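The chain below stands alone, shown as structure tokens; this is the form predicted on its own.
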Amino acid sequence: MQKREFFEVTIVFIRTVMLYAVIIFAIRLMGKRQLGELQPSELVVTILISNIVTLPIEDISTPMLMGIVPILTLVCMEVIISAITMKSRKLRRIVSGSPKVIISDGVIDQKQLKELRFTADDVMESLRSQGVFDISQVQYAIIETTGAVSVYEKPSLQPLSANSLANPPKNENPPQVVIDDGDVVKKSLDVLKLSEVWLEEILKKEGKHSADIFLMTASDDKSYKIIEKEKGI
């Protein structure tokens, strides 16, 4: 190997190691998610980083900063947007979308599937990945913002427990989030056929304000669960 070739190989090696360290740092900043759990914005950043990082490695005439600066810029933008979306539910829906219910009360929402461009085969494949092979066993299914499908089987078909023996389960949908970090989720109230007046009465009864609640869920039978915000967070 000639000296020039050896020099170029050494430069590529050093650049690769440096960029590897930068990417590890960048991914740590973005948070701990598996590839299949990435939000749309995170997936875009990941794809862009993978393309940018090849430029200074393949072409040693390209300054290292031409690779490092765009990577850190993208990651900083993602961190800033993530921080903002944590405070704004509306912006979070714009950036990441919102979960879509495709099966409720055991009934498939064909209109929703059409809007999502999901075929019957796609639904069955998603159910099989959850260990469900008979769609009649599904009480509730939802497509998350990551594209993953979450499935809730009919309670009457779930494994028996001491509680279910004492109180035979009914085929009801799982609880809905009605307050998310202080914000009232009107869509969930509509799904449960509950009004904001009902919610206000519950909050008054509990002596709380929606701004003080981190998470509140409610069920079809009007039972609810409240988790208050921790002070200083």
Contents of the next structure:
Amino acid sequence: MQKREFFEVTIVFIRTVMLYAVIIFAIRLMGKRQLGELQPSELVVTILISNIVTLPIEDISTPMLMGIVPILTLVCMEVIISAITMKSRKLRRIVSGSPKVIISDGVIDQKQLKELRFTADDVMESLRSQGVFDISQVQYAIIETTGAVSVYEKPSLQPLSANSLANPPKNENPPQVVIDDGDVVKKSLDVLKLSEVWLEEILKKEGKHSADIFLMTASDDKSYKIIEKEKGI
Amino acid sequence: MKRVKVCIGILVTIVLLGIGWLLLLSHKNNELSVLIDNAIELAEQGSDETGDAIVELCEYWRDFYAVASMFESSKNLDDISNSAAKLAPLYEKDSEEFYSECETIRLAAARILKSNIPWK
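Follow the form predicted on its own with the form predicted together with the partner chain, if you could.
Every chain and every other molecule in the complex is listed next, the one we just looked at coming first.
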């Protein structure tokens, strides 16, 4: 190996090690959210990082900072935007989208599937990956913002538990989020065929204000669960 | 919130470093231009100090290179280094190309500065 080639290989090696450390730091900075399923903005950042990092590694005439600066900028922007979206449900919907119900009460929402450009094959494939091979077993299915499909099987087909033995379950949809971090989710109330007046009455009865509630879920039978916000967070 | 604070800190650092580096590059560019003017003027007068002015110019270019290489591709900088290396031999041969190489260095350095200004 020529002396010049040896130097070039050494430079590539050192650059690769340094960029590896920067990427590890960047991924750690993005937090645990990154390690699970990717939100659209996180997917964009991940793709961009993998492309950016190859430039200074492959071409030693490109300065290292040309790789490090965009990686850190993208990751920092992602962390800051995700922190801002935590405060605003509307912004969160713009950046990450919202989950879409594709099967409710065992009925497929074909209009929704068309909007999502999901074919019948895609639906069946997603159900199979969840261990459901018969669509008639599905009570409720939802496409999450990550693109994953969550399936809720009909309660009458779910494994027997001590609770279900005492109270045989009815085939009803799972609870919906009606208050999310202080914000009333009107869409969920519509799905449950409940009104804001009903919600106000419940809050009045419980002696709580919607701004003090971290999460409130409600079911078709008007049963609900309230989790208050922890103070000082 | 700790992560958000760290990220804001990193972004502010990047912006400040970028502005600082741009100002430094602009200053170096002006200085280089002055040295080029000086070398051309002395060469036109046929002064004995022209050789020293060329050496000073080349040394200054080496400093400029060290600063510019932080963000600029070394391929672009090497072209200017080649031009700088030709100055002394061209002057010794009393070649007219000496002046064109000086202008090449000036233009290339200005192009580096311009390419690093985001709004240009």
